[in-house]
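First, one chain by itself: the form predicted on its own, in structure tokens.
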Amino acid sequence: MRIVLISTPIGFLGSGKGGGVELTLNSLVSGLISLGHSVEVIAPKKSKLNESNVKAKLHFVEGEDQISWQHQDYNSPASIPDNSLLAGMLEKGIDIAKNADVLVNMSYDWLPIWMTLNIEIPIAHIISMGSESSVISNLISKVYDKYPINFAFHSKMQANDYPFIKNPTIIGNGFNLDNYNFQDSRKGSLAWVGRVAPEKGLEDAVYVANELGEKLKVWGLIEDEIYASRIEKSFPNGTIDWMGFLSTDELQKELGKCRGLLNTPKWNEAYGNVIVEALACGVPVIAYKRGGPSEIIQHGQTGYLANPDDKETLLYYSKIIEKINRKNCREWVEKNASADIFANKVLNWLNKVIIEYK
């Protein structure tokens, strides 16, 4: 199969601005290539794929980034900047897809979804977020009426944000496990990984670390400097150990040394990539039972789930995290979230999309 992927218009691959979509795209490309398929990726200028994805052809597009819908009001109108990166990526993607089997859109934005009704090329959409925009949700509903197969979601909890979707296609996620080394480090620090932005709830993880009298290692792009500064000033100096944004290889080496990962989203996470990355390293996870993480973590086996925003229960579980057998964590990922498992789920879905157009 020849597959064309459109990346996120939020930032170039490798910048960290695209959040989980960057990792998901690289993992999907890796899985598709290993299964013998041809892959081309449309991405912003300066993008880089993982070294293992050299067989994929990368097409660059220049233009202005879109504003993430996470940082807009739910009822904001759709907008498109002059010299739009999103429009340029879609234009190139459609042109290349004329000689391909399917075009896969990984950007959470209105234009690719709207175009589904206006061209005859199969466009499949991997929806990367819960409902963050009335414009996009209403548009998905409209397109879904004609092309119900064309949308896939990472988790059931995410799909529930779109009540008009009946029997949603759930593809989960998966990663190239050769990139993650198991470490049996039960005495390390607590960790937190993600974009540093209000919807990620970093302050709750810092609270736990402070109550335990230790430093919290924080990895990720600081997307909101004001938010990060406010948290830092709210706790004793040195409670946060800012580790920066690292490549997958460097992150897994350091993350694997930690005794546990805290995951504290304030919104409906579509899946929880960093949770699976931690589990792949043998690191158990303590998370709020909100969104995708509640479907990934096996309570008492690979980590613990606390009720949303319940910091005290989060703290309690942090004190007993060493009870988790770290081998259980790695085994769950191997059985449920490898790149090949993920790619096969996506391929089964794409075949249905393609048949729909014949």
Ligand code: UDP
Second form
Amino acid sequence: MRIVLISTPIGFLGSGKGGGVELTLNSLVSGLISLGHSVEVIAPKKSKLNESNVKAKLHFVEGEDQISWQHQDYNSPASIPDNSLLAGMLEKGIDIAKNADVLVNMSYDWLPIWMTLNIEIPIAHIISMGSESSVISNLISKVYDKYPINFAFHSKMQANDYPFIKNPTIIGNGFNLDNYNFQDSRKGSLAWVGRVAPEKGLEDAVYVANELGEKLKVWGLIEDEIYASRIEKSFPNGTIDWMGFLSTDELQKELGKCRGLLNTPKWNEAYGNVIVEALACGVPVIAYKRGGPSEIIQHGQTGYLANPDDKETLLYYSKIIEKINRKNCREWVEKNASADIFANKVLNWLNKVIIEYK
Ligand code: UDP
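Previous: the form predicted on its own; requested now: the form predicted in complex with the ligand:
Up next: the whole complex, starting with the chain shown before.
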């Protein structure tokens, strides 16, 4: 198959601004290439693909980023800046996809979804977030009426945010597991990984570390400085050990030394890449039962699930996290979330989309 992928219109690949979509796109490219398919990626200028993805052709587009939907009011209108990166990526993607089998859109925005109604080439959308905008949800509902096959979601809980989707296509996610080494380190610190922004609930993980009298190691891009400094000020000095934003290789080396990952989403987390990355290193995860995490973590086997916002239960599970056999964590990922497993699910879905256009 010849597949054209459109990246996120928020940050170049490698900047961290695009959140989980950056790793998801790279993993999908790896999986598709290893299964013998040809892939072209349309992405913002300065984007880099993983070294292992040299066979994929990268096309650069310059322009202004979109504003992330999770940081706008739910009822905000869709906006397109002058010299729009998103519009530029779509123009290029549509042009290249004329000679391809399918165009896959990984940006969560209005314009590419609306295009479904107006182009004749197959366009498939990987929806990367729960419902974060009324204008996008209403548009998905309208397009879904005519093209129900063209949408895929990472988890059932995420798809539930779109109640009009009757039989959602769930593709999960998957990663190149050669990039993650198992480490059997039961005595390390507690970790938290993610974009530092209100929807990620870092404060609840810091609460747990502080109650335990420990430092919390925090990796990720500080997207919201005011939020980060507010959390820092509300706990004793030094409770947060800021570790910065690392490449996958550096991150997995450090994360693997930790005894557990805390994952504390305040929104309906679509999937939660960092959970699977931790498990791949043998690190069990304690998370809120909200969105994707509740479908990934096997309670009592690969970590623990607490009711949403129940910090005391997070704390309790943090005290008994050593009970989890770290090998279970790696095994679950190998059986359920490798790049090839993910790419195969995506291919099954894309085949159905393509047939619809014949
Ligand atoms: N990440 C990274 N380096 C870091 C911290 C995070 O590359 O130091 C990446 C991580 O690999 C993951 C992404 O940031 O792919 C966060 O994705 P997730 O699905 O957890 O949340 P999102 O940001 O999409 O809401």
